[in-house]
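Below sits a lone chain in structure tokens, taken as the form predicted alone.
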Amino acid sequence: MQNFFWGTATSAFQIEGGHNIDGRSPSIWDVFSLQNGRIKNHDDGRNGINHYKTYQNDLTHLAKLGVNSYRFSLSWSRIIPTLNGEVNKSGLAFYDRILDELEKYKITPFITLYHWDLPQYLQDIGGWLNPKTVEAFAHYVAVVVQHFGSRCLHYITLNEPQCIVNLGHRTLEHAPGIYLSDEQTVKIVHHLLLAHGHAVTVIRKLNVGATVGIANTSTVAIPVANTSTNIELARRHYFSLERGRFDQVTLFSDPVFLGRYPQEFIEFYEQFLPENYKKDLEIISQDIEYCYQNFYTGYFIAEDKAGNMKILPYTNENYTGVFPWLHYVPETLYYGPKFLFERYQKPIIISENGISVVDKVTSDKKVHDVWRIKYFSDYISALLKIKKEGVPVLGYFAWSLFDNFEWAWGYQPRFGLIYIDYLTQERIYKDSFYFYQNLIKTKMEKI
């Protein structure tokens, strides 16, 4: 095993395209993309960046970047396009070709099994509200793991279940955009966790050498003053449900790693959980190797004069200029891994980290994304600092390899190390590509 996984990440719906060829059926994002007013600028995510046809050339960029790992997701509806569960061999063949390329370049695959693109045929029967979707997920995972065998030894079950629940069913910013009551939302939370648990069971049975994890996400509470009191206040707030009962890190991490729901959640919602939920937690909390986490930003905590916690406002230094939620707070990659390891005692892998800035191609046919370079430099420095202090951080995946379809925001936000001209589909390396390339080269042997 490599000493450290240096990689980048993508997701199927955001890059693949090929939405209606070779047997793929629609996902909830195909349908959502066509609903009026759902996506900024009326952008259509079904075409992605045409990766389905350009994958071979696209993956040469990974080799040039120098990463030893690549996180990507599979399109569930490309592999199993109908409710009867029949396997689409063309869908599996596409991902076989992806693995062929990665093997050629000696790049380790990390496969995300579910990155938000639920097959529409499952949404038609209730989506994650319906326990049959949990069964369908287990079947899909079994098909994938059995087919790939030893070609993939790292699986992530779900990506950001907090967003699946909160953005898909509370704020309605994401597919399927269907509002659910508290009772229904609790049911979806439980079914997603069960889907993870059953996936772990399947993977353990079919590939004993594989590692498993779940990629949660969180906004980290940062103590402004490095005192024990301030650090404890930040730790408590980070793990509380105060900032959102359905999108906090503990809601999907405590059941997985500790075998229990957060006490605050139980106090509010136990009446909506199934009678046998404690038995289900035995399935949900099977041992897994890594604590994956998608980290982007944080917020500042301080102690007021009365000794209570207060949240401080951001300053101009924290402003990034694209997303209202994404602020430049490099301490995120110091305190986030620190707090997670203290609570869950599992090695940490940063499964996503990156920033969207306003990128432009200049007259020299280059993209000089100075702010992204600063972001990566400072965040990764913070990560390596906490690693040096003893927290077992085993990997870092930059989001993202390419500019792509950024969900409800369409194609305007750009997270990529590689610029995409959406009219010509030309790929252009940004300055941050070369920065990350050099960073990997210098750190690979030393970390």
Second form
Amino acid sequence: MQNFFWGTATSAFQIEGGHNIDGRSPSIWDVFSLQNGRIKNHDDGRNGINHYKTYQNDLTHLAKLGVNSYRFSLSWSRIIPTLNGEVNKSGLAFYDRILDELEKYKITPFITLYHWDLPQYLQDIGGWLNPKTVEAFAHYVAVVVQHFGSRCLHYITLNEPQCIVNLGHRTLEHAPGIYLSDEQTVKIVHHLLLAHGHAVTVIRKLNVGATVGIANTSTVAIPVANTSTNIELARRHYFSLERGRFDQVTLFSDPVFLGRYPQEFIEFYEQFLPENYKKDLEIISQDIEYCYQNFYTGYFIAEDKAGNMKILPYTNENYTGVFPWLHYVPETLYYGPKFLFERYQKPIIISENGISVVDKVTSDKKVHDVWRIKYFSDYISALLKIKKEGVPVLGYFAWSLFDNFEWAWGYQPRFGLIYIDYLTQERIYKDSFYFYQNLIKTKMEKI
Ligand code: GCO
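Now that you have shown the form predicted alone, what about the form predicted in complex with ligand GCO?
Starting with the chain above, the whole complex follows.
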């Protein structure tokens, strides 16, 4: 095994394009993309960055970057385009070609099985509200894992179920953009967890020796003072759960790693869970290898004179880039892994971390993304610090390799190490590409 997984991450819908060729059927994001007013500037996500056609060249850039790992997701509706479950061979063949390229460059694949692009035919029968979707997921996972065999040894079942639930079904910023009541929302939480659990069962049964994980996400509570009471207040706030919010870390991580729902969740919502939910928790909490987490940002917790917890406002230093929610808070990659490891006792892999800034191509055809470099540099330093202090951190995946389709925000926010000129589809290395390349080169052997 490698010492440390240095990688970048992408997702199928955000980059692939090729939405209606070689047998792929629409996903909920294809449909959502075309609905009036859903996506900024009416950007059409179905084009991605044309990676379906340019993947071969695109992956030469990945090799140049010098990473030893690459996290990408599969388009479910490319592989299984209809409700009858039949397999589309050309869909699998596309990913075979990607694996061929990765093998050529000795880059370890990490496959995300579900990164938000549910086949529309499943949404048509109720989406994650319908238990049939869970069965369909297990079938799709079996097809994939059987097909790739030992060519892929790292699977991530779901990406950010918090967002699937919350953005897709509560705030309606994301597909399918259908509002669910608390009762229905609890059902899809449970179904998503079950989908994860069944995927673990399938992967173990097929016995390919792959590791499994789920990429949850969270905004981390950062203690402003390094005192045990302040750290405890932050930890408690980070792991608390509020009624009506379905985006907190314990909601998906406690069932997976501890085999139980958070106490508050049970108090608020137990009546909406299926009768046999405790049995289901056994499936959900099967042992998995890694605790993946997508970390972007944090918020500050202080202690007032009476010893009470207080959330502090951000300062100018916590620059936001293009996104109002994404503040520069490098301590996120120190306290996040620390708190998660203390609670779940599993090795940590950062499955996403990055920032969107306003990138401009200058007359010398370069992109001087100074802020992104500062962000990566300070976040990675914080991560390596907690690793040095004994938390087993095994990998880091920068989000993202390319600028891409940023969901409801369209193509305007740019998260890539590589700039995309959307008129010509030209790829231009940003300064942060060289920064990350150099960082990997100097750290690769040392940690
Ligand atoms: C995620 C999202 C990514 C986003 C990124 C920036 O996993 O968080 O899936 O697809 O592009 O988070 O918002």
